[in-house]
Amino acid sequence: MRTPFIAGNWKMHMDRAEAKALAQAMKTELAGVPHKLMVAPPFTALETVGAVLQGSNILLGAQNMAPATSGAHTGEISPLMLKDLGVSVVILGHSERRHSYGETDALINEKVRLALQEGLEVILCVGETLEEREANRVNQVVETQMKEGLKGVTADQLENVTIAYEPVWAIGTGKTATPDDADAVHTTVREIVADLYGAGEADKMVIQYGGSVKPDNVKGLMGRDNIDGALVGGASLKTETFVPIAQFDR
């Protein structure tokens, strides 16, 4: 049995102060839920959560990181320097920094390779966009973001990936992939998995699927064979939605 992985990503929202109130909401409400949780604040926010965190089953995550430990490279955060804050996962290939900051497959792949060489989970993001949707690309989008996102890669390192299927067009427009269609790209993500590393670690693999999970289509989502958790955005920003979404049972 693949464990639930429901994890938040806050994006650009809160100071520290309302990270750090959202945070201790969240640690008390979600105590002793079996699936396992975590959320990405902003950069500037990651040291005050991660101190509330301590010591409770919600890991800390981080929304990005520089393809390099050290050096002159402006505005960048480097994989120690999460480490060093206390963050486990680090979450890569966004779609919003694949299409708004240009980040390309081989730039993706540099960060992977790196953030699991240093000792982080990395949540590998993988979809299309409507456009490739209408022109029945999906399989083919998929599948080239995943052979290029985890080249270099060994089977032993998988065990610290996990695969979100973000369908582009559902990202922050209330629009939801139905349960169908979802699990028919969850499906496909395995069999790839499958034809890179074997049947055996294709079963292993948690796949989260990202596109506008509530609390009123998250059960309908996970009770499908092929997805393992929600990578969540808007929701997780509030407690009246992000915990109904983490306790969700099958």
The other form holds:
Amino acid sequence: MRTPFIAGNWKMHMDRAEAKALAQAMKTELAGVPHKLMVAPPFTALETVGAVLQGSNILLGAQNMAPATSGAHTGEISPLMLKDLGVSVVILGHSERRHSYGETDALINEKVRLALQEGLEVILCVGETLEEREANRVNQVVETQMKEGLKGVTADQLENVTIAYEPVWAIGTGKTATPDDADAVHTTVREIVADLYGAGEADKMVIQYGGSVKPDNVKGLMGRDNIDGALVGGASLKTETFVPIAQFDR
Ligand code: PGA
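Having displayed the form predicted alone, please output the structure of the form predicted together with 2-phosphoglycolic acid.
Once more the chain from above appears, this time first in line as the rest of the complex follows.
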């Protein structure tokens, strides 16, 4: 049985005071929730939020990471620096990184391998653009992103990987994939994991859905066999919306 995993991606929102207040409220309101939980504040608020979340059931996540541990990488953040702040999960390959900052599958793969080597958990995001969906290329796009992103990742390391299927057209747009549409791709994602690592590993893989997840659509999505959690953007910025999502019950 896979443990549901609800993660909040705060993106480029929240100064330290706001982040602290939000983290404190979530720590209180989410105590006792049986699902695996994580929030990923911006880098500048990691230390503040990490201090608040200590001893809670909410993991500290980061939104990106450099493909190197140290050196001449102006503007980048090393996995060692993240670990130093208490980060245990890193989101990699988010579509905003892929499409707005030109991250390639090869770069994302370097980051994935390094993060796992350094003992961080990885949420690897995959998903098609609207154009790719309309051209019937969803499965092909997701397969390439997964195969390239997971290159060199061993079966042993896979237990520290979560796949987030996030159709780009559903992110921040208010358009959610229907549970049927999402489940179809999640089934494909699991088949790809089975192809790469075998049925046993595929069965264990936690696959999140992301893209306009809200309190009123979470139950329908999570009710599907192959949807094991959510990566939440906009709705993770307020307790009124994140708490009911994180508390979902099938
Ligand atoms: P959204 O973002 O929930 O605001 O659509 C999801 C994400 O980008 O992970």
